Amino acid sequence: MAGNTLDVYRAVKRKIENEFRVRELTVKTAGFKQDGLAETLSNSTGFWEEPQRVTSKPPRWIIQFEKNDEEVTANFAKKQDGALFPSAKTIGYINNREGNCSAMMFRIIAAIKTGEEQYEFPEWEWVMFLIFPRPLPSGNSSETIANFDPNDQSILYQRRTFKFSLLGIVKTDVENDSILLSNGEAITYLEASEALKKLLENGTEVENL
């Protein structure tokens, strides 16, 4: 387990329910249940290792860091052409039989940078929640929520598109909270959520010129 990780989820699921409540909307979540990953991770691409078995159901959102000129980025996973994977920006997915849901939760976890085509995911990860102003439509037990748009505060639900009224980035426990790079620099996990903070709020990313 990555940290506090289900600690700091049922926490915030928590204090979410208990506003809700009074109005029967419910919290949905995915990837909590299951703390390891049946998937795997490339090392070489900084993504899944195969992608497309995870396209629908991503049990973890995965964010590409890196360090240029003393700067931290976060940035949706690119592949090494530079051009997104096109599940890069699938948060998550979740069960909306009942049409209840004004929230979500999904883990986010970390691709670092260390080198040329060299990538390492480190047990860092942040829970973040979405909520909406009113639920959305009900569905089915496996409704995948993709295109994350920080600058229109939107997702994609049922090919419609959807604005969440907050986002959250909540932070766990890290036992090592620094990763060297090839260069001998490093990136910390505060330097990484600053940069996530920035990229999920209003989509900053620096391009590699």
Given for the second form:
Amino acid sequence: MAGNTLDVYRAVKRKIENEFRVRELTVKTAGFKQDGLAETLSNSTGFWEEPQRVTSKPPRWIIQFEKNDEEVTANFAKKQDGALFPSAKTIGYINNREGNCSAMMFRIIAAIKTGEEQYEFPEWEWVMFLIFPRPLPSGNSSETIANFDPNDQSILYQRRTFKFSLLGIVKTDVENDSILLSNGEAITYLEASEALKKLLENGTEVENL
Amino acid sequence: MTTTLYESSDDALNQIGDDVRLIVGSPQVETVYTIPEIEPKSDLQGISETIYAQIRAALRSGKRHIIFYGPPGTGKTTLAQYIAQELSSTATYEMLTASSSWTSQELIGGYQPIGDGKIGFVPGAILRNFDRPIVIDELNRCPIDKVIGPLFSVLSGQASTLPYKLDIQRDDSPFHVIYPGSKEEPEAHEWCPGQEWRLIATLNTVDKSQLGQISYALSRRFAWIKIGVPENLDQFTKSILNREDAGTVPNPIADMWAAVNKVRQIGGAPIIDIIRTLNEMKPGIDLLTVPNEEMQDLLLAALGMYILPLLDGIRRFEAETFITEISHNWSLGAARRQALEVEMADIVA
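Moving on from the form predicted on its own, please list the structure of the form predicted in complex with its partner chain.
First the chain shown before, then all remaining chains and molecules of the complex.
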């Protein structure tokens, strides 16, 4: 994935850290060390080629997008039978040894459903961050942030549920902002961004599953 | 506000700051500066995690100033700029390139004409940028002790009085004073570093002409972090070629790099230059193969462009060893070996 994701990430992280410094809070991140992906993506499932290899340390959060009746919807990654992939709502992992993490940042990438069992992964990305009202308890070197729940506005960390106060989705610059579907329609980055916000805000698609 | 979609504009970034502040609360009156987490820079290759761990440890243990030292081309300057940016809440820092003509006037300050026939104290680059990190590139090029000398006391936590008056015309005018930390309501002649001020310098260990001028007293004010050549030249080269999965194959550029390092260590930057130039000279060239005659000529040309200038001044026996090794690794015939010998004759001391 190219674009200016890393620049956006650094700028956003710096903004949050500016507010955090006086309180000795930190921002924990994953997936931003490099732009390239070591793990392979599957164009037939719209998810990781080998999901079991990234379960504990997903470098990106994959969200699937499709367009029906001129409406773009965002979905947590699901299989062909409609069931969610086991780690579809695992958004990343953090290292919170010091126990002062009050924010986390991850990368969201798009899997665009262009046809039956056919997905495309454009160079579309969003920088996502969560702000918590209090620091999360200290943990091990790498602990997954799982079970993202848009309705409860919470995540699962160390087998406990923590509510976040703010979920930010920051757009990045994309070169090709429109993806053509097999039916002749197209999905734009702008449409996908709005659908993503809707999904993470109220989880409409989750309720429908 | 729980879920918000932001643009990546400056306005949106400010909005993020405002939104976060609403959650964590207004800053306390007494602010405590904390060191931000330094993460590896993704586009700076060849800098190991160990080096970042050293940087983090130095900063957390209270070392304010850092010197990155090592052979040329290892990424010292880029790393220094990155660290300076990361340690600045506004992402701003001052970049200075050292010069042999520097005096303390350039860095600290001194009397200069200020117009209307008058002279007065004009602060130097360090005092003008006492609120942010300062990167001094190629510190070895300036007379280090002489230039930074007036800061010795400050670096040791003591105030230092400069031999310059606030108003040179008045006998009772106070002298300029540099303090090691903040001071409540400093006066016009008092200079206090901000919390984010620090010196981050780079020092090229090949150019040793000025290294002897760094006194022990100054040395220990800095955390010295060595930026050496990458540990695995074969892997580094393959990563630049995007061929990490190539397995065990001939790697003539890594072989050459290893031969160079036996004579004089160099970093990855000239190697990246060589690869880019070879790709321009012959698009699609396979550089992980035993060189044929055409490739030998291209490699020798790139060697002359990027490596030989860095070997200027090597001894004759070092040159001979290098030529023998390169000839063997690249399977050079007699004519090409002789051409390399002629070219290297110019750089032998």
